[in-house]
Amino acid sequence: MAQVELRGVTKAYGATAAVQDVHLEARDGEFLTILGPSGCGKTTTLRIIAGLLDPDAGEVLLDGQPVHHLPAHRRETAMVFQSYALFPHMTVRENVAFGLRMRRVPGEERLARVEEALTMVELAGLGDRYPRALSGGQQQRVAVARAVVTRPKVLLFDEPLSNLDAKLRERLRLELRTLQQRLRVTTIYVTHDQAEALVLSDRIAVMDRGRVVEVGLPTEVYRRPRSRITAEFLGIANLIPATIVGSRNDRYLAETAIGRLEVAWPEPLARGDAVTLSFRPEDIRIAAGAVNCLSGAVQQAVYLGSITDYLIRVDHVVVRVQEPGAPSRRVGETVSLVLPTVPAVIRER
């Protein structure tokens, strides 16, 4: 296992800053996901860790030792690319063995390690096939086997599931997580897929415009985002601007465009503080209640199989609400909503 640390890493392409003063740590044996939209700098960050790009400033450390001056083959990392980057003229076995050949691992040991890696990714018996004879999911497994066979200290993944269909993607992300836990290898995974990040990660680092916005447990960044960017990008959120106007019964009173709401929050808030309240659609109930109860009209009801997604207009604000099962509210119907007293409270900066 190993620890990876970035200290003030910066990378620019001409006048465009791809990565700006990134400070980030992946702990021993951790599965850390870097999550963000296209162009946010996450792949550039990963390539800097791998040694495929040199930073303009800052340090990359592996187990406390600077490695940003070392070439990729001397960093004890292995990378799985989005395109898999398999050699089409080599068999599966030859692809997996390539890194061991470059390290001059003796033939008998090399063969044993290749077969071990193929068994690990459930490709035993397919060593003589060529990549063109494999499905997308099998090619992805070959790329993973080629990475783990070298026994790296750090595994790096650059959106390895993005080219697969939804069902296969769902199955393989669970397999990746199981494999990582079995190997206990420090893993840094880049994706723009929020579901992948939540399923796979020990912690998630959210990036935006070249910077790390926040880092936390999956439950923390989803339930208690500290930034509007995280709340908007990670799932669906109703973001309601508010001003703290007082407190009552250990709760803060927040004035909003949809009325006065009571908010329980563990951190101190002061009268006059401008905040944004973040409510997840699944946390809002269509029901009557004594606290944070509002009235609105159903504008839209979309059946999504396991849930129904509603758009409900409250005054001049449209609130998104999700309920399990088939639609039970008609468009135009007036309903009561109960908002939770514990939303995420995002401080305006």
Partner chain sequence: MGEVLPGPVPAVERSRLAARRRRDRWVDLLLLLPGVGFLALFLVVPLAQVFLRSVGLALIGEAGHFTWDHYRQFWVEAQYRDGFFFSLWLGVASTVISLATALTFSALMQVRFPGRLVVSVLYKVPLVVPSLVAAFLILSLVAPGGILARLVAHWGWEWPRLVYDRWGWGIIFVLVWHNVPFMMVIISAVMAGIAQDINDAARNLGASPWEVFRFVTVPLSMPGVSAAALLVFIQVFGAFAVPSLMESAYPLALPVIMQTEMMDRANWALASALGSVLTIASAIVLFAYYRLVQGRESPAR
The other form holds:
Amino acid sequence: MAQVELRGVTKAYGATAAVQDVHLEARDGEFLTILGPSGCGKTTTLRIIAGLLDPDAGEVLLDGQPVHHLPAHRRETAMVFQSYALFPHMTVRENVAFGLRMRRVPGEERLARVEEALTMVELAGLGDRYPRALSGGQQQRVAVARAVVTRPKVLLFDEPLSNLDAKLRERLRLELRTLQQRLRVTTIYVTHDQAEALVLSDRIAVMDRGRVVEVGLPTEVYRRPRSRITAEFLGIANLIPATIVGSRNDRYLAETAIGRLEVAWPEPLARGDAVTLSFRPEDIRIAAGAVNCLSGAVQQAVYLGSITDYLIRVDHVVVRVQEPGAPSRRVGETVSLVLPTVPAVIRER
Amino acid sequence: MIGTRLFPGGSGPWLIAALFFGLTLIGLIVPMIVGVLWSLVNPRAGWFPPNLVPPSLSLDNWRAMFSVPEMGEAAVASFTIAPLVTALCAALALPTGFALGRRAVPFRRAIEFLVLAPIIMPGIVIATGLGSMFIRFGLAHTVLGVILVQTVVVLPFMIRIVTATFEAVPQDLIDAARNLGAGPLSLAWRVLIPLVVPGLFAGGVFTFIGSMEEFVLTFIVGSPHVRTLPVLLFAYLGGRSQIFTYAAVVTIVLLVPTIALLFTAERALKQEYLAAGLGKM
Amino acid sequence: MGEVLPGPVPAVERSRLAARRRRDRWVDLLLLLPGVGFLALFLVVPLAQVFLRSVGLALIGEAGHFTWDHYRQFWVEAQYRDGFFFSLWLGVASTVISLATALTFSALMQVRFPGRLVVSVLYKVPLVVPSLVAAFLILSLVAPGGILARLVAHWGWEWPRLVYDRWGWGIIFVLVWHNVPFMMVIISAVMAGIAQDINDAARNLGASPWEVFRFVTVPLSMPGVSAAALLVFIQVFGAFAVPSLMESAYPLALPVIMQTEMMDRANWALASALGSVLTIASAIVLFAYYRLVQGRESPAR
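Could I have the structure of this protein in the form predicted together with its partner chain, to go alongside the form predicted on its own above?
Let's see the whole complex now, leading with the same chain.
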């Protein structure tokens, strides 16, 4: 059990800054996900925690103790790599036992722990195979077993599911979550897959261009993003620039390109504030209503199986709307929309 | 990189650099300087112990290059035989390399083993067989005989590199060219040949250097009538009295073009080609 | 089961296919002929000649009668037997020393250090230096009266006898100098092919740099290492030039004896027998190598 903290960590490759002044904390036993597009510096951050890279500036603390003087092999972290990085010249059992051998764990205990770990990831009986003889999903489990068997203080995952097909990814996602909750080990998980982040995490840290943009609970970052980047990266967002022009009945009035909208927001807003309103497509209804009701023309309707994805043109703005079931509107049809009065208000344009 | 943290305090990389540069200095630079000094020794003064540098320098040994017939002849022999061997190897290896690299040829394993054989066989054994055979054919002690024996030992490198290069051409490119209407001839001329030119060039560098340096077979089949630079060097070093001064001149004449070729063709000696030529068995 | 089964191929079509296949066979043979034909003529025939001559027969020239005498001579006369073991010693010693050195250097070359690019070019220079030149350069350095001997004489020390010695240390030194870069090229290529993640994973699991080298780098480099070692051993085992220049009066390396028998005594039959012994010994090593490599790699592949 441990707590990890990054203070002002910075790392540059030549002239390009991969990570800039990152402050981040993973609490004891927490599942923290670092979410961001590729090249945002999330993997670099992970490798700095593992000691595989040295930061140019800043500190890494494990349980409050700085660890930057410890080389990678003395840090009690265990990493699951995107490529799995299984040793091709060792059997599954030898792979899992490697970390214990390096820690001079005596033979009998080592065997018992390896078997335990293999059973935990449901690979008991495949110990004598070589990694090459395993499927992608099995290789992934070996990588997980190899990491947890050392009982690390911190588990690090670097996009561990990105090389698997969609079905398997969904199943292993849940298995990883169950495993982590059983072991209660502090976990930092790097991914660019927002669904993965939402399913797995206790908290999500969103990174962009080397910086941590915001940190919060999955519901917070999805429902109440504090930046346009978060809103756009997690799910789909209709981002509409707006200016606060007044208030009426506990609601603010916001002037936008598609008309004046009523917005409820718990935090105080002042007249003249320039903000961005973020509407999720599943929150917009195609129906008539009294408040925030607009009219537009259906430009495109795409059937996605469980839902239908519409693009609807309101004045010069295209709004994305999702409704359950098969398409009920035709392209060109004029429809009325109801926008919710509770969008996320982002204090930037 | 194995470790940015191999050594504490960041001194590791400097220690490694010191080790390698130290070894290069002792093992490469100093011997080369000594070699150059030997070639400049004034024959009248000599260079005897305990002198660390020659007491007087002259260009006399270099003039011997032109005044001593055997030296001039050896240089001419080396510099004519090497290009001829290279051309012969290219001509022989191109079709065979194509067949091995791109076609389902019969007896592939046996052919690959045959191509590998001259690389792993002791040269002296090949020389024994070829020597006794060439004496019968009247090819012993002739330039043609030397070209043929040198080709035997350098051809495998050429074939292996050319084969590897042909293998590396993506089938998609060939399919695309045919799909766009290229017949066999324009396919070969406009697609395949341009794609294997780097491999052919690398193979050529190998072959040229290999031919310049070949000694055992040339010595046994060619000497005493046909003598290349290495054969002459052997005579200067192995005789009753070693002639270090002439040996140094021959060494420099031999080394300068090969090392120049190494540096200009560094790209050609990229590890993938070296590995194709030497590594995979 | 709505699949449409392919109907029987019409007879005309079949004969056209067969003709095309026959033509392809001829094209294959024609393409292979230059390279393979050359090697068959100038490698297989001479080797057959060596083996036949070693037992008193001949492929080219007049045939005598079958005899094992030349092999018997090899085994009975001490100079030939000792020559064989001397060559074997040179091969084993040079291979072991070169391998240990090349492995260490190759691993160090994987580390980023100042001037790495320069070193990576310079270390290849010995690849293009003929072994005779290497012998000359090293002779002028370490021979009695060489530069190093003169240097230490200035300080009043005596230079050890490194060339023309019983164990051929001078020869081994030159061959190691010549072969380490060669091995490094092959081994570095294999090492550079090991994914960075594999090294990182090992370190992350608690392996110190030495343990990474011992348990990950070396085992994963084995294909290159064993191939390089095999090539170096066989080359040194059959080496003529360097031993001929730097060996003591006795024992002589087997290739040196062969050359004397051929060129000074015109005793081609004995030379052929010795050459056959050399070839057979090399073939045994080669066979052992293939067994070893296959035994190691089959479970992993």
